[in-house]
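Single chain ahead, by itself, as structure tokens, in the form predicted alone.
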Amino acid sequence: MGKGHKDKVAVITGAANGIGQAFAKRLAEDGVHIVIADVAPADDTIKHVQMAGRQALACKCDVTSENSVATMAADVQKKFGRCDILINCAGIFPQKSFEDMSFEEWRRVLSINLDSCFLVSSALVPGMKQRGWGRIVNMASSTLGSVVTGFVHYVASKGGIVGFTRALASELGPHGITVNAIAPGLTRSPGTLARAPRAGLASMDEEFAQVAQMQAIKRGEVPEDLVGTVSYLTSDDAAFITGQTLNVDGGRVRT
């Protein structure tokens, strides 16, 4: 169990598969109760938070609305009476190239990316100020230090969540809340396999196996290999660290 998780009330939005719901299994273990936020259904992920022995619970959320928002915030305060750690793990990754990028693609990526993390923040901050205590971990991307393209405004989104971390972290930090965020690298999880590979590859195994080569350990990344960084940011051992944006990709970038 981590080092003052236990009771503790995490949101984590985009938890109902992938990623987020590695998260959530990983924090529910740790004895925090969980709430998943997310379009999605969220049994599976119930499950395995109850199977924790933690407490669970779903709100159909759209990220990119304040009232979705707002209405989430109020179902999470009318259950758990409050939120310490706020996982802000939403996120789409379409592939396009700039010169075919529409506006509406451009927002739409920016939207679930980026706003989304303005919003629920917004929603779930002041109760963390009240209480002088809060952890926020926002999701980027070891994009922004890598070589890709076809994802001009993935990339965007997640240089902002650097930025949004970086700036949060220094307005909250004297009212003890930590602010960091996780830079992934290719990940093994349901959205990432069934979107089509870049130009020239045959397969997201092949994209895979690509990437790995890049890598200073050479395999995929699995949602698995995130959990205990999620872990550790949220826990006591990590109230001296903020604004930091790990990356966590098996040593892509080296910097």
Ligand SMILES: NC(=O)c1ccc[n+]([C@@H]2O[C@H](COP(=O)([O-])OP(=O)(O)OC[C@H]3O[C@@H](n4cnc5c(N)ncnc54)[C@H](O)[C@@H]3O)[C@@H](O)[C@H]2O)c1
Given for the second form:
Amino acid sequence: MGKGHKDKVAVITGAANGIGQAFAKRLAEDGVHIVIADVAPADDTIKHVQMAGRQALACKCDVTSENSVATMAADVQKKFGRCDILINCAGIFPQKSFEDMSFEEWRRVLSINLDSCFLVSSALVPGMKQRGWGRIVNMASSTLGSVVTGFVHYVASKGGIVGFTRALASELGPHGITVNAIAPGLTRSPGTLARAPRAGLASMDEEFAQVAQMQAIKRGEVPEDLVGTVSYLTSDDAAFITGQTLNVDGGRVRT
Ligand SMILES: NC(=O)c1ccc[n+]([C@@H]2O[C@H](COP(=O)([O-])OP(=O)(O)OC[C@H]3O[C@@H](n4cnc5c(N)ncnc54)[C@H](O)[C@@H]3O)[C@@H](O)[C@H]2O)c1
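Let's see the other form, the form predicted in complex with the named molecule, since the form predicted alone is already up.
Everything in the complex follows now, all chains and molecules, and the chain you saw is the first one.
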């Protein structure tokens, strides 16, 4: 059980799969009730949350749509009357060279990865402010600090998230709300496993192995490597940490 977690309510975007699902499972084990805000069906995540003895609410929510986010926030209010923790985890990472990238593709990545943080935070921060307690965790990426090609839109969106995290932390600190970000390395998830490997590599397994060699800890990253950090950052123990982006990437980025 995380300190201060019991019976808190967390909204996790993108929690139907991958890293978001692992966050839902861990926070439920910590004693938190979970709202899954995702465009995909969330049956698996609901099962994990219920097995941990917590309540789960799945909201079919497109995080790029103001209306969809407003409906989700109203459903959360109706079921739980509050949201204490927000994890902005929904994201996409399509691969495209800069020269082949259309403006539409650029906008889609910026919209799902970055606009979503604005929209969902805007909907849920007022309640946190009223109660004088809140935790927001956003998903950045180690790609910001490494050499990557084919992801200009993605890296730009994650850079935006780091700035958003710092700036929002300044405004919300006086209200008992912390805002931090986690920057994972290449992590096994349905999203990364469905991706084509980088040019010159035969499979994603090869890419995982290659990235592992760049890390201080030389094994592939899995979602479970990230859950302790989200648990800590959303607990009472992390009340004095805000505006930070924490690399959780086996030591790939060392600054
Ligand atoms: N996996 C990695 O290597 C890695 C590394 C660094 C950062 N991240 C970040 O972690 C987050 C989760 O990544 P993942 O690997 O678990 O991805 P994933 O593709 O496995 O899961 C992403 C989830 O987001 C949901 N989603 C996509 N668009 C949505 C929308 N418009 N509205 C609501 N939900 C939407 C999907 O349905 C899916 O359930 C992303 O923000 C990603 O950028 C991942």
